[in-house]
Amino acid sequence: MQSEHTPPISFTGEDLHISYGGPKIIEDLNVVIPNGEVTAIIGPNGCGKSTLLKALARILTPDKGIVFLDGTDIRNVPTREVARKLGILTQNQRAPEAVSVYDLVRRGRYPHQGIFDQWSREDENAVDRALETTGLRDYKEKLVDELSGGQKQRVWIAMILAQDTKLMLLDEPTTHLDMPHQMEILEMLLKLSVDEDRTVVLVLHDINMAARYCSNLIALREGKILVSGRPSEVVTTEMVDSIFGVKALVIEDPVTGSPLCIPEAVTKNKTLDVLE
């Protein structure tokens, strides 16, 4: 576990701009992440979600604009120094093969290291945490090849772990997955944000999965933030109809008094016309 007294990361994205070298995906965007939460991207395929994560993480260069990893333009930070912060998963990861599940969370200790170190007490403890934080210490000798599709999602959650960061991006994490082993997911990543303090970034499609287990949603329209906050200020009739051309009811979930979203019909909107 990180220390208590590890002082928070500010990270903030001003006036990105971003494509593929074609048209933008992102434009004239301004985001700030609240420290020590869980923040989740929601909106329809295509609205550039994945795109701003990736930005964000520095995996994709912004044409215009400049994401903040602690008040520093993240394009000047040393790319190890980024990886000790930064903690990131994308979709469809793929272990190499015959690889075991505590060889993998252990390449998370990458960054920790330099060409001369060796393997330290501080390493192991940091990939058992992992795994133990995880339910995976009675797996770590199996092949990841071998481990349901939850169990593989937990390995690639365990190696960011490992990684000890007080960031942790992750795009889909809960995709594929049946419901009990989506609520597993997001209640370990819920309970990591509250119990050491890590702010936690998600890229979602199920608006009442985020609503439950973030505290703050981002909502995407074509490239650009409509709303942004608490999930009840954004989960409303209005919004989903606007980003998803849905009409919905929305009233307050009798388990955890969040908004629950519930589906009547589809529109006509810009975003459903592009599949006719």
Given for the second form:
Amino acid sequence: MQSEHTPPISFTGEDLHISYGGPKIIEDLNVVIPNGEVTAIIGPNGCGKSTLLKALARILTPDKGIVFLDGTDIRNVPTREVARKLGILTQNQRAPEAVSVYDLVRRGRYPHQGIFDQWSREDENAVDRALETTGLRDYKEKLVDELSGGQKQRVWIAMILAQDTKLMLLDEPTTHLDMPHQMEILEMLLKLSVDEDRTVVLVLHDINMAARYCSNLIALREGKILVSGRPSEVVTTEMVDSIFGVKALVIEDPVTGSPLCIPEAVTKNKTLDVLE
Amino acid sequence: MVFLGIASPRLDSLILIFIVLFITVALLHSASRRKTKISVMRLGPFSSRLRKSLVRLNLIAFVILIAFMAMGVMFGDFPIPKMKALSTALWDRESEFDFVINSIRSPRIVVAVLAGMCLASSGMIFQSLINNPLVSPDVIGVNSGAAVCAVLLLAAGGQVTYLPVAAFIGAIIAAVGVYVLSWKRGIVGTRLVLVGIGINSLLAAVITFVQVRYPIERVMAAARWQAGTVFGATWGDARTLGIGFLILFPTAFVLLSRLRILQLGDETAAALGSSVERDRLFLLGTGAAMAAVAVAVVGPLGFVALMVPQAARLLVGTITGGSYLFTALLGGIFLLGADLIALHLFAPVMLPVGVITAALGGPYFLILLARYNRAI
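Can you switch from the form predicted on its own and show the form predicted together with its partner chain instead?
So here's everything in the complex, that chain up top.
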């Protein structure tokens, strides 16, 4: 893989406004994704986490504002070229009928291929490596339909690993997974970022997992960034209260030293009223 | 005994046909169950992965198709020695059977094979694109559009010769109409299907109206075409289909890699760098045109496009270049096989092949569903 030799990629969103034709989901939002780090976007349900991630990945066009990839407006770059630099895994994937693990993962090579469905050594190596990293090597001829939920999730992650992009965006890659599988996936993504200098952006529900595995957190509420920075700056008693409306005790995680949030009670918070 | 006496000249060929059909199904099933081995073919930009079992399966299907074509030449209403029939078809232009073989049987066989291949490929494109195994080109109005124009042409006193042209135009207009009506900031599969169902019932009403309103003698000419038949196919029909096939089949082949990406859903496809709406329009256009060409010549044969891709997928899995080719070959085998049965089952009465495809298609479909109940 050539990723180790490519220069860092700058990735920012400026003045983003997004709505699905109705009320504003994201309003006047500026964001800088630090290069080579694992960033988590956190926040309550409906705060616009997934919407922001999709807008950053040009899957959703903002009403206003520009996403810059390497200093260029992402909409002015051919979509295939973007796909060679940026991969995104959205939620609720459904595999086509009767598709094998290998066949699905190798579709991640699409942006690197020509008009014919060519198959280069580079493609083959990238897919083999993706299967190795996700621990799916022994499953490659299995049908995706026959796998467990955790394995399926790993197949999709393997697909965007095969895409071999410097930037990887994942929307809740750990939902529906049990604790060991959650940790496995987050550890894998952290390793990719550390060893291969990839930039990873995650949407995560679990604030403690986010604080533990990510070096940068972006806390959203009602379509705006409330606070962003190191976990120790973001995960504090006051912030947890204003982001989630939860009164919590924040202590130092005795294992990793990262902040650990222990919820005590739901406080009256207008975020929740908006949702009702 | 008297009955047998009458039937016996055809009974041998009928039994033979059923034996061959049985062997075909058995061979295809067993071949698809072998373990897969993959080899990579490296030819610069054309490098591709080959599943050995799929290559073998394609070869088997090809051999079966050739065998069926040979049978089509050898068996028929007019008694001709079997070897003589083959030699007449292949090289003997001086033969006394030249007319029967080369003007009646051969074009019919070629039309059946090409129409089957077109319909099956088209069905595969639609089913994969809309991610729904029960979708086929007739759902988006190809068949009924063709039928309306054909019936209107005949009712207005037009020549039967222009029927394929009218049918093709009708099929394309209906497909475009369904597409345009389904468009709302993009195309969603379910909306396409629902709009298609609506348009289909509307067009069916138009057909009924025309049939009731206009003199029966005129409209009856369309009835046989409407059942779907390769009866009386000419070399002209074969040429029409052949040209369509040669343009559209490779086009769809090139578009396959895009289809494989669109299959993952719009968001994932967009994430992988696919121009979703453009690619989908290309694929729908190619698929609709492929079905339209077939329907224009052989009439609205619904079951082939629905069932053959299903059967192919159960045998070879999801879409690749190899499974696309296999689906097409299976379509050719199926339609030709059905036509052979249509010719011989109630000989000397010849059935329209559409009756057989429906009668064969239904039960076979149910058997497949029962055997592989995980698929749907």
